[in-house]
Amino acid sequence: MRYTEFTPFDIVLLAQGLGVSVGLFLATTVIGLLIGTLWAVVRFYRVPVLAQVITFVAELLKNSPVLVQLFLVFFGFPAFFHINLGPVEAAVITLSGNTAAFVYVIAVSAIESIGRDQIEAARAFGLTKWQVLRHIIAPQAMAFAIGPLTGLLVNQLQVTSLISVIGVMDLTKIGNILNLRTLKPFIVWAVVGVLYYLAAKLIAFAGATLERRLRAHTAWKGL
């Protein structure tokens, strides 16, 4: 076997890289969803000062390049805050913050799509703010937001390819190493592209399935 051959073992290496990419994607998605949703709730209740700060931070994160954010975290945090920050930690911080900013925008739009008359009627029946949020706002907002969220998550999976520039051994990084070793870019990057495509299709399928169930659950069934 020649050193430049692309072997089945290389596919295994790429699959391991995909595992790293998907693992980081899942971790940053959960963190981003929690933070973004919390920010949207703060915005909904118009918490003084904090709501304005959150809006500014979200605008900054969603309107600046992810690669620049990644460099600022990876190189800037250790220099300014004197902390040891590895590539994986930098990737988690950057992607979580970026995801949270877009989740915040989607969640705010979803919450604002709910008629104020429903909220006022719920308050008139004596429901607390937490009960209104849990029983009135959350179910409808989730059904509204699942479509945009699915598109966002597919995009965020693709954004994970940027973390290879700081040394994370993800799918793109391993693909680059194999490309340099085999000198067969068409084969290597075709396999990398197919793996990203399959992962993205799985996310899209899961999102579409969840959306159908949520909309069926919230649909008016009549008396």
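Positions refer to the first chain, counted from 1. Please read all numbers here as calculations on a predicted model, not as lab measurements. What we label the rigid core is the largest C-alpha set whose atoms superpose within 1.5 Å from one form to the other. What changes on going to the form predicted together with its partner chain:
Shown in the overlay between these two forms, fitted on the rigid core, is a CA shift at residue 205 smaller than 2 Å.
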Contents of the next structure:
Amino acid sequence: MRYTEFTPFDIVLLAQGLGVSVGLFLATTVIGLLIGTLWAVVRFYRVPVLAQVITFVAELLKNSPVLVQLFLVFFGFPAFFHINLGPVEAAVITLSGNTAAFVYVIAVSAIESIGRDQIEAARAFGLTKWQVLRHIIAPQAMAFAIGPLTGLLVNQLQVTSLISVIGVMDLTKIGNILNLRTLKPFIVWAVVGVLYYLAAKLIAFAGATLERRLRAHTAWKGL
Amino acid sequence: MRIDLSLLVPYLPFMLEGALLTAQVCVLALLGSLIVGALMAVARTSANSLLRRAASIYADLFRNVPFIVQLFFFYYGLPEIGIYIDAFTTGVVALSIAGGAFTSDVIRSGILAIEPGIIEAAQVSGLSKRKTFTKIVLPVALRTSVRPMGSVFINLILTSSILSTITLNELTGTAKIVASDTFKPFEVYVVLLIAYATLTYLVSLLIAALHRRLNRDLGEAVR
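Write the structure block of the form predicted together with its partner chain for the protein whose form predicted on its own appears above.
Next comes the full complex, this chain leading.
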């Protein structure tokens, strides 16, 4: 028996796929933000060798296709390091690393956006380097970085669609399955596209709201 | 756990063929997205509000839907309505349309950055609307947007790796074949990663040089 028609269960399937996509997106965003920020802090402290290595790795990750990185982790790592790696683990490693590389660049430019005079003034008041980072740089850098970060995250959501190629059951993979079963590519891919579009708009909206909050202290309040 | 790259030497000519195909796709898609992007930028800055709205919906849609979904939409969808084109043409068309959305943004901001005084001077000199646009506005806008266009082009190169999912054997596609032939996925994909990174780095150097050359008479402001 062949189910060539759409069934109500397909909606559940699509919702599951969307859940997997969004879940992996959120997880890799959190990990990527942590690692990327950590890298930026290492650079801020000018740790020798490590800082240069991080810059090089970030450049490599930024300037190569995510698909190739995905293949390297999913096919290459198990063969070379003799470890077991499922598609989901490989996807989490790759996407986190990729997000971290872009977050690193944004974080570095956010830190550099704060004037030297502020840092010097804080140091003159006797704050330690960590206190300067925590109380002077971090709050301002956050407000500076949120705009580019929103753009990055909208992009990273779309990048998650590539993990369907290594067999993760995300929204794109579900679209593939439905397409093969019903042979109605226009409807299937349009629905999948709309779901991604709405998710992207949600991220952009959340980013804009957060930015307004973080920039509230610089807003014009009237006399 | 030793990297032995000599194994890959016999496969180099095969992978070069793939690289050549990637280059062809990218150059054609660059031209395509330039044409689409310029037309859409004109529509987005036109006085006609309907045209303006339609063009911004296009740009918004194709920037917020994953490229792989767009690609599947075209690849599986077009035969449905009786258009049979091969993977190469589908890839170039899809890349041009997606790239056009980003290019239209770049050219649009190039157009909006032109000082109103220049346009007024052209009008006073008796140039028609059409002449003003093709002789004054577009050349200046294109010239100043070389650098942002370069990052769109680099993105295009990285995105072209996704075409391997629709059976087009470009650089990533050939690497996939070599990896399964030699059982050395790690070595193959590491080489591929570095190859892409080097390629995009060289392209970015080239673009910076082109930008400097085209804008040499604009002084320090654009450097």
